[in-house]
Structure formats: C-alpha cells, structure tokens
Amino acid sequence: MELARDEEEALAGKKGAALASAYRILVAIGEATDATKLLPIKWAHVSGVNYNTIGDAGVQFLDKFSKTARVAIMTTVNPMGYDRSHPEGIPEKFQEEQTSIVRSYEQMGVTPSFTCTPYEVFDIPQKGAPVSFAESNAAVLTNSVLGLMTNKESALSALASSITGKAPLSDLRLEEARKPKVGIEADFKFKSELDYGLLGYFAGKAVKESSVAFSGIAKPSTIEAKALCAAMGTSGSCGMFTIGQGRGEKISFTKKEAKAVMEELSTAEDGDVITLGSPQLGLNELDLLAKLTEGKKFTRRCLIFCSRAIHGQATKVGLTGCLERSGAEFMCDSCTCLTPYVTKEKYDSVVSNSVKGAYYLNYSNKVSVALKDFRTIAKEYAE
C-alpha cells in the first residue's frame, strides 16, 4: 500500500504516538483488504461509547489515548449506556465509567451526538463522499440509501480514521464492490417494518459478499430501511443493498425463512415492558407512534430511545408531549441494545419491533423478546 510522505512520517511516530497508533491500525486494515492507498474522508462515526460494550479495558485505553489524540475531521459518536438525566436504577460504577468514556471522547474533540442514526441529525455530504462509519445500521444505510461510501468499520478503525482523516481505499469504497453479485428475492408481500427487519437478518447470515440486491419488495420507506439495515448489519458482514435484480447467485426469501428468523429471535408471546429504539427512533417513527396512540394510554411501561437532538425537534412540534400523555418515557443518548435499563433482574421479557434489538436483548441482556411491528404494538398495548 502506497503512503504519502506525511503519512509515512506520521506512521514513523514523527507526529506523535497517538497519530502513529492510528496510522498503524489503518495500514494493517489496508494491507488485509488489499487497499492501494489511504484516502481523505469527510466524516467518521465512532462506536465503542457504551460502557457495557467496551468494558474496563476500553475505558482505560480511551483515557490514555485521549490525552494526546485529537480528531481531524467531523466525528460523531454512538449512544452511551443510559440517559444521564435519568440515572434511576443505573449502578454507580456504570455511571462513573460511562462518564469517563464521555470525557475521553469530548477531550478528543468529537461532536457528542450519542446517536446510532447520525444520518437523521446531521447534514449529509454529497453523494459518493467517502466516510468511515462503525455503527452497523448507519454504515449499511449510508451506503445503500444515501450513496456515501464506507466499509463496515470497527470501533477502532473508525476512531483511527477520525484522528487521521483517512481510510483505506478498499471494499465498499470501490465501485466494483458495490455492484451486488448475489440477489435475494422475496416471494410474499411485506406488511410492516418488521418484515424488512426479518429480511435484513436473513440477508446478513446468507450473504458473504459486500453487497446484495433485493427484489420482490418495494423501495423501503425510511422506517423500513432503518429496520432492514439494522438487522442486516447485526447478523453479518454484508454492508450494502440495492433494489432490483442482482448478478450471479439467487436466494429465495419465503415465509419459511421469515418464520425461521422469528422463531430464533421472538422468544416470548408477551412482555413486561415495551422498548422502542434500535436504531433510535426518528421523527418519522415518533410521528407514527403518536398518531397510533392518540387519546390512548400504554398498558405496559414504554421506553422510547432517541437522540437528544431528535427529542428536541420532536418537543418543538409537540410529539414528545403527545407520547408522554400516552405514558411513554423518553431515554435520550442511549438505545435498546446493551442498556442497564433492561436486564433480566428487572424484566422477564420485552416487547419490541426491532430485530436488531431482539438479537441483543436475547443474547446479551438474556431477556426474552416478543417481536411485534409498530402498529400491532400500538393496537395491543395502548387503550
């Protein structure tokens, strides 16, 4: 892989240890993915913010790294583990370590977005712009819907890109890799965002290529696309989809395959609490939910996870007040996945419309999940 002179100097440590470490990470990834060079990027989105995700080792690394590392480009960050304005029930150690993580990122100069849907909060670069996104749903959606170019980055690789302003020119940053060599055809009519989530989870497992083509489905709405991208990013390495016939191998997605995903992830008939927001809810989802529950009250505790920016916008147009009158509670800066708000000690089972959320709730939080779509949740749990 060819490096420019300033990149070689940074790699050699002439511009500081933090920058050298970042370049070592990118060069190793570039060599492993046959990149010819590093290229400048417009935006980095970093994961590894939730204490439950990175643990004590991550806290210590960030504390040391942030003493000298500074971001070179616009850098946004994923949700943390809880809403600092609602610390009820969050262990003191968790709060302390989460505070340390936030302090480290802010010291590096990141934008404290705490969102897994940065594409709903910030201005989008022009189509074709290279970026570096570590959040799985965001990586898939920005490739597939927004036309930006990113690989599915790890927390470390996106962080390295934020410090250097560079990323390897490989995989989905190359036009050839973005052309799907595998196609999945759905043979039944989708009825909700949940069907798109089931397709995404199936595709992630079935497709080992960088990109996949979906046929037999309508172009997804924003709500449907988020469900599809989040589930696809959760179950596999495929980082992009297109709508239409693909080249090469054809795979069928029938009601049998959809049922198999439901049987794996929908492990309860009912739930003690409703959790919505994996990915975090945007204005579209909040508006839909408000309309579906207008004049009604939730019969279960309902936690809505969204970014603080979206919460602010929703408050201005009256959506938060409407939903709070229905009994919903907002948790900002955090999401359904890996939060100490939802544990086996607190709840036996959860109602959710998120396939991604169901995966993490089942396998990480060890809480059973009743998977239901938005409209069904509103119909069954709001009176």
Given for the second form:
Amino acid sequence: MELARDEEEALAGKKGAALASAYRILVAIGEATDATKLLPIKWAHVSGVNYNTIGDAGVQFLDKFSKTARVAIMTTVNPMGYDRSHPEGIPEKFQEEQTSIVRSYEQMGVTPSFTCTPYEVFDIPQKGAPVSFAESNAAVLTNSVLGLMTNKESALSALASSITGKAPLSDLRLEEARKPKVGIEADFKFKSELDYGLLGYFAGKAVKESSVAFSGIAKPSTIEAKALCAAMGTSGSCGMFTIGQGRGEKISFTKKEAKAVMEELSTAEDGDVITLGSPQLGLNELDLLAKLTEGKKFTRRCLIFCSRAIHGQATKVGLTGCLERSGAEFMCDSCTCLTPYVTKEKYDSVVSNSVKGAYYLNYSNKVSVALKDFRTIAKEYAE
Amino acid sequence: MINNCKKIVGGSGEGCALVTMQPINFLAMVDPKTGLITDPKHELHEKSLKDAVLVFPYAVGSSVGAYTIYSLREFGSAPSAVVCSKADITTASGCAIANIPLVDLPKGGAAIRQGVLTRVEADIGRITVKV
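Could you drop in the structure for the form predicted in complex with its partner chain? We only have the form predicted alone so far.
The complete assembly is shown below, putting the previous chain first.
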C-alpha cells in the first residue's frame, strides 16, 4: 500500500503516538486486504464500548489513547454494557469501568450514540460513499441495504479511521469485490425474521468470500434484513449480500441446514426472561411488538434493548407507554449481546428472536436460549 | 522452511505451532487472561495461545475481537506470532496494536505441523520449522 508523505510522517510518529498507532493499524489492515492506498471517508462507527467485551486492558488502552487522540470525522459508537438509568443489579466495578470507557470516547469527541443500529438513527450519506463501520451487523447492512461502502472493520480499525479520517481502498470499497462470486439458494418459504437469521448464520459459516448472493427468498424487510445481517456478521467474515442469482458456486439452504443452526443455538425449550434487541430494536419492530401484545401482559420479564434516540421517538408516538403497560422494560444504550443484565447466576435460560443474541448468550454469557420469532414470543408469552 | 509469506505486521516470534483449519471468533472463544480457547465445539478447545505460533485461517464474528488480541498481550498470554491463510481485519488490527508478528501463508505453501517448534520472521516473509 502506498502512503502519502504526510501519512508516512504520521506513521513514523511525527504527529504523536496516537496517530502513529492509528496508521500502524491502517497499514496492517491495508496489507491484509491488498489495498493500494488510503482513502478519505465520511463516517466511522466504532465498536468496543461495552466493558464486558473489552475488559480491563481495553479500559486502560482507551484511557491512554484518548489523552491525545481526537476524532477527525463523524464518529458514532456501539452500545455500552448497561443503561445508566437502570443500574440495579450491575456491579459497582462494572459501572466504574464502563464510566471510564464512556469518558474516554467522549474525550475523543465521538457522538455518544451507544447504538449498534446507527443506520436507523443518523442521516445516511449518498450511495457509494466510503465509510468505516465496525459492529458486524451494521457493516453488513450498510453495504447490502444502504449501498455505502465499508469493509467489515474491527473495533480498532474503525477507531484508527475515526482519528485519521481515512480507510484502505480495498475489498468492499471496490466495485469488483461487491459482485458476489458465490450464491446461496433457499428452497423453502421463510415464515419469519428468525428464518432470515438462520440463513445469515449459515451463510457466514459457508461463505469465505466478501460478498454473497441469496436467491429463493423475497427481498427482506428492514426487520428481516437486520436479523440476517446480524447473524451473518456473527458467524463469518462475509460483509455483504445481494438478492438474486450470483455467479459461480451455488450452495443450498434447505430445512436441514436451518435445523442444524437451530440445534446449535436454540439450546432450551423455554426461558426465564425474554430479551429482544440484538441488533437494538427500531421503531418498526417496537410497533410490531406493540400490536402483537396490545391489551395483553407478558407472563415473564421482558427486556427490550434499543438506542436512546429510538426510545425518544417511540415515546413521542406512544409506543413505549403501550409496551410498558404490557410489562416490558426498556434498556437504552445497551444490547442483548454480553449484557450484564443476563447472567447465569440470575437466569438458566432466555427467550429471544435474535440468532446473534443466541450465539453470544450461549458462548459468552453461558446461558441457554430458546430461539423463537416475534409472533411466537407474543403468542406464547403475552396473555 | 516456507518463504514468500506476506508480511502483515512486522517482527519475529518463535513457539510451538498451534494449528487449526477452523476460524476463530476471538471475543466469544478466547479467554484473554489465560489464552485458553473456551469453545467446546472448537478443535483447539482448552489449548492455550500463550507463547504459541497460532496457525489458523482467519477470524470471524465480532469486531471487538481486536481488543481480545490486545488483551492477550496485556495479560501476558499472547501468541508469539500468528500465521493466517488470509488475515482478516480483526486479526490484523489486533496484532498491529499488540505488536504480534503476523503473516499470510503463500498459496500452496507447505503445511505446518501441530506442536512443532516454529519461527516466524515477518519482515522477510519466512517461516522456519525446527525439527
């Protein structure tokens, strides 16, 4: 990868340690993805905010880094570990470390969005604009649905792009890589967003290329696309899908493959708590859930994770009140994945519609999961 | 000896080869304090990355895995070098910030055997297996 003279100087440390680290990261990911040069970008979305994911080493790294690092472009950030207006049951140490992480990001000048669905909260640049999105669901959705161009960035590479305003010109930032060379054909009719999640999880494992074409399915709705992108981002490295026939190899997705994903991730029949929101729920999901549970009460605890911005919009149109009357509890700024609200000390099993959530609940939180779609959850757990 | 490896992050490191053909989700599968692979379904379950030369295809899943690699270094449990078939952005950025030498194997290069003492010299793109 060729660097301009000012980029070489920054890499050599002439503009401070933070920028030198950032360019070191950009050079490594540029080499890994065969980039020719760095390209100015408009928007970075950074992950690595939840204390449960970055731990003490991450806290210390950000504390030091933020002393001199400043964002150069619009930078939004992923959810943190908990909702600061609901600290009940969150250990004091967790709260302190989480506060330190938030302080570090704020010091760098980020927009305190605490969302994994920035595409539902902020204005979207024009199609084809290069961006740098960590948070795998957001990277995949941004490429596939919004037509922006990002690689599947890491927490640290998006941070490096945030403070340099640049990202490598490579892979999914080039038209050629966006044309799928492998296809997956579904041979059964999808019934819910959960089926899209199962397809995404299967696709992530099956596809080694950067882009995949799906056929045999209708163009997904926003709710379905979120489930698909989140699951695909979780199991694999593929960063984009298109709907239609791809070139080259064709892989089948039958009920057998869907069942295999269910057998891996749906590890319980039932759960002690319902968690919804990985990715965080948007207005249309809240609206659907409110309609499905109108006049009914959840028969067990139901946690809804959404961004504070969406919560505000939902409150204005009466959706939060409606869902709270059904007994649901809102947790803003956080999400189902690696949340300290759901631990194996408190719960044996969880009900969720999120394949991504199920993966992290099983593997990281060590809590078993009953995977059910929105409609089934409302039918079985609201009376 | 394997030549013509692609340097992703420079430097040299030596250790016993820990080899898998399965991708790794660093966030979900690795304990950063001990370096142990915690996923019972992974073929490296209960093996430690500490001081090893990790040979694996590429990382999958969470973008936060880059912090897991950095944390391994901070806890003294990092691999001494990493060899990928096609390094991904999470692995590349994590190794860059943790100063872990990282190379991609050349296409059609010889396989590295499990447990063999291996030296990676990223700057000259060479892997030496010590018998």
